[in-house]
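Next up: a single chain in structure tokens, the form predicted on its own.
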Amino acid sequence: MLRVELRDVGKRFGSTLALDGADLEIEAGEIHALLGENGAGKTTLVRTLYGLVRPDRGEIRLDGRETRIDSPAHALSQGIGLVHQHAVLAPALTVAENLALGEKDSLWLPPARLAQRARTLLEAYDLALDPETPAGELPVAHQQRLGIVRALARGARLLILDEPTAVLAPSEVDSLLELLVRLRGEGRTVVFISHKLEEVTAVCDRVTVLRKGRTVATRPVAGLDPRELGRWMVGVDPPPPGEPPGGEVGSVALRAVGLQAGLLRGVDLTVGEGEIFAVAGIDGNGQAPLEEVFAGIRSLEAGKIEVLRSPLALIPGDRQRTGLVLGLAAEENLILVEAARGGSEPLFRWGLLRRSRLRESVRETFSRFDVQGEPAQPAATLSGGNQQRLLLARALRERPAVLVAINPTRGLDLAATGFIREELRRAARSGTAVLLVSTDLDEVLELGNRIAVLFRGRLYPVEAGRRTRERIGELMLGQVG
């Protein structure tokens, strides 16, 4: 039996067509993959489904009756619930509090009322959190978990999950893809948006591959391989994995010496010319600290920073928060750098930015990177995939010594993933030093060639003979013995 069917579905935000006619059929009680290229429209469908984009053309059908949601408390209201990558919780209120949001007169319960409330929740999904926590302390992996109880809680049974394995380590996959197949085994429908082809093929029982804003296939699971799944999502065979760069490696161009600030404690590291040394590690970890020390905006409390060989360039970790400004135009983010040193030959004169010059090497840029976009139009209206190929552009323009990259790969397809990865090789063959923080684990094996793994603010290295998924894993979850 059909639970959802949406047919033809169309939606334009300014010049950018973002579904053209897409398609999609979800039965009752399964686990539904949903995939595609960056730009490809999976998130603008499912929140045409949860109320929060309003469709240009096309019809959404509800156990065989047509409908139209207007908003997420409508589409809660049909048993439809949306958990993001990063739980939208309520930092500063309990697990309790959070758990009752949203929900008439709970919120005015006692507190006690509340806890047991939310104890009989946690227990009822093997969740063992204390209710009274505030939501802003848990581990990414348990607020990620509370976001899916708060919206099984509130009744949802058609459950969508938009790329909720990003920021997890091996086992809380592991530990997020049982959950799934219980919930469907409870009779509960899941549609899941992932760029990990393996989970994919591991618990999902049919896919939906969109293209361009439109469906290009919809079949069972069972038989098919990543490589004919990324064929259907880019069109051509999706290139194998790489290797960490090869050849030697030279003295050393970034030192950091015992940083302190924030979460860091007495975190050393070295990194050489034509290596790339990896960090993996759980977001929460350390990461935005040692980000803020890199990038300037954080003082250290103790501790020193050397850059040997410069300049440095850093891509940040998030593109829209910190690493653009997406009011202005593609290429005024391309030369921010430039422009705050003050400008020089040839782009500007004189301080003054000339514009025929930025316009001939702004399109060489693109051109390079394979930025899909016009120069002029502002950041915001790229895709994710082309506004990371921006910063990447952007960082790499001066040939750094050293490169800090932070999640460079994050929520990208596979496509832009494997553009971006080579990208960082190639840097490393050239000679830059680069810093790899990332917390997917498959791109820190793929390219490290030295790993360590940040807990809790302290760096732990991984031994030479150990480079392996569990070993990872356990370093990344704090089992450092």
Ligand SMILES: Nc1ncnc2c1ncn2[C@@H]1O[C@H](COP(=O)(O)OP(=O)(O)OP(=O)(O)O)[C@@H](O)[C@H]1O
Second form
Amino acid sequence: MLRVELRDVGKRFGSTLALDGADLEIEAGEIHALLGENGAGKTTLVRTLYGLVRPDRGEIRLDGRETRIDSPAHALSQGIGLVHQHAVLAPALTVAENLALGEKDSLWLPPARLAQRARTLLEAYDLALDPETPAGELPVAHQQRLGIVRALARGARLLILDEPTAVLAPSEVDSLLELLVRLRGEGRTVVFISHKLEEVTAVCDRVTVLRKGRTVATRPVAGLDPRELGRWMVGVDPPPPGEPPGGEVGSVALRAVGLQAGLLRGVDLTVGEGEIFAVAGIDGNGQAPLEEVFAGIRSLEAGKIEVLRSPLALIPGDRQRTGLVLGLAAEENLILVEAARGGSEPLFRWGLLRRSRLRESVRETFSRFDVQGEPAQPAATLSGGNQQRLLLARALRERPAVLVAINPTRGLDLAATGFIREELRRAARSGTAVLLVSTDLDEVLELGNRIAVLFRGRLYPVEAGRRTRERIGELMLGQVG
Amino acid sequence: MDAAGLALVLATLRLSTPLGVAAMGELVGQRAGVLNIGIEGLMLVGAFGAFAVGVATGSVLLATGAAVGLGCLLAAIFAWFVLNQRADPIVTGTAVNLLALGGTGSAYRLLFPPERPIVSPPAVPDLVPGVGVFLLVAVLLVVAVAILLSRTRIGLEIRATGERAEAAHNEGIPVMRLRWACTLFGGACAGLAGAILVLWISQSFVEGMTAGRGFIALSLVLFGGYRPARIVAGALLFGGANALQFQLQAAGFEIPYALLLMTPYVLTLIVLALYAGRAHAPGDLARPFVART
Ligand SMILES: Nc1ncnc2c1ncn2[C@@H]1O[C@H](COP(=O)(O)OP(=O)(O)OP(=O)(O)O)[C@@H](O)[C@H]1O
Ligand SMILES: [Mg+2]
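Switching forms now, from the form predicted on its own to the form predicted in complex with the named molecule, please provide the structure.
The complete assembly is shown below, putting the previous chain first.
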């Protein structure tokens, strides 16, 4: 068991004040939630505790003793483990090899032994993965779960999970929450970062809310009103859930017939102008190939896709891998699509980028989509939620006629989620045909004019009269009848 | 096998050995994410060290030790600039090559002025007639590197460091120390390769005598797909082509000798490029590492 105190931690990155005197006090053996809007400093704070960020000021106390943690090796030796917001794996190494990283017990690790160890672990944590797959080929959700298993296998006394549920399906979320409770029962301490208040109220003992790098409050969760929590986080009430757009559906803008690629076993769909067609389902049922064929980065084995209106914009599902060029500035990422289309006026003249116009246009987009960060900042250094906003801004900026959006609000805070969903509805109302692929049930219900569930590569429409969480849940598990 | 055939085989082994040895060192470094194009220079200082100490002491062991030591020393300079100061590895490697070329040339002229009688270093003892002990050392080295990389924890840590240093660091693996160690190992191997050139192959020192062998070793690593067995095959190919070329020259065929000299290089490149497929370079190769922000 480990009791942790962080006192008055400050950290500045260039012109951004990420932490401005944050406090965090974690009792031994509790599940402590860390909340805050996108960019509040949650990740920076826990990275400080893990020795990845050098704070400008402040102190860390472990069991009352002041301790300097200057590397993950040191954090690990103190019994602290971290599951990153974006899984940090060696992509070319296999699942088994990634799981074995950092293990110190034996020098002799032939492949058979690695695979054996991996199988035991994967089984113990109920993760059906082939130990020989290169980790980089896994969908984000599986990479994330791999990171969780690795941290758990380490047997940390204090386990920090940075938005572990953002990429998980509802059933997986439930089993993760159960696992956290089990860990607490074993006497371990857990720090849990999430934007989902119901997850926090379900299992956490106490909660700390961060706002703009400062600690706003630390409270016991019992008896807490979720609305009150939301107010602390952003200072206003969280937006109420919305309804799918109600306008007229125009002619067909996007049609797919008999799509077969990888897991996809013949998917038919049409999306009309002004309509949101939502595809629900648990990740790993064909979401990845579906995204890839619409992105044009995977060829179809059979079937065809007709894009009847243009331009088509895409919000990729993996912001770090296929969404952004992490080393490029935020503003450069924002105009990649425009640049690729040949660079037209007003941002370009004679094929040359006009930097001053770019700044102007970027500032406008940043403020419209509330991207917090500097336009010139590398995309890698934006907070997770702001990277996501950048993707949305890029897609919606050019007023697409067809929009394919994969988990567009993954990792966004409550306010931002509400805002983005409203933006998608607004796009639909103005005639955009939206194909939404989401593992978030609420999202699908709040947005989809029509809903279908992707299960084992096939699409099962949700009957108009049976639009309930229960029905969709059944279909997600393959109970078609 | 007739005498000519045997001679060809022996020459092939002799000429391949320094390439294989140098390439193993470069391989380990690159697998950890360190691209050292100064390998040519490292070999050259190794060759010079082996020659000078061999002439002075008459001991193969001391001469080899000096070569390994000098290789390590120069590699340490490279490592300090590239790993600690985050200097560009291409620029630094080039500087190392130039430094080695100029340094060994000047030192050679200083220590062995033309008016001094011609001296030669001791020859490495033979395992069997025509096969020096170095071949055994090289074989052991290749086997050790292959096992290290594919079947040990340290090998896994090295590969993780080269693929994605951040991931390795996150799991408590000492990225900097590993990269330093692997770079020094590369220096030692290159130094040893230089010693092999002098003590087994040529029995003399000539300015710039490595003649691009370091760069060949470098490309063997790449085209061999970062796999020891393929790298060795590439080394044998180059050594064989070179041996054949010498025999043709000696037999007095009517082919311009410059063309003959060129064939091993061209042949090796073509075959390797055809067979290598799309080799996967370590993801974080030549990228500087920042431990804390
Ligand atoms: N390495 C860095 N360089 C520059 N700015 C950074 C860096 N890391 C974080 N920041 C900035 O610090 C602020 C806090 O980021 P942090 O990632 O801690 O937020 P967060 O609370 O985790 O948000 P989210 O919920 O979106 O993940 C952001 O404005 C971010 O852009
Ligand atoms: Mg974060």
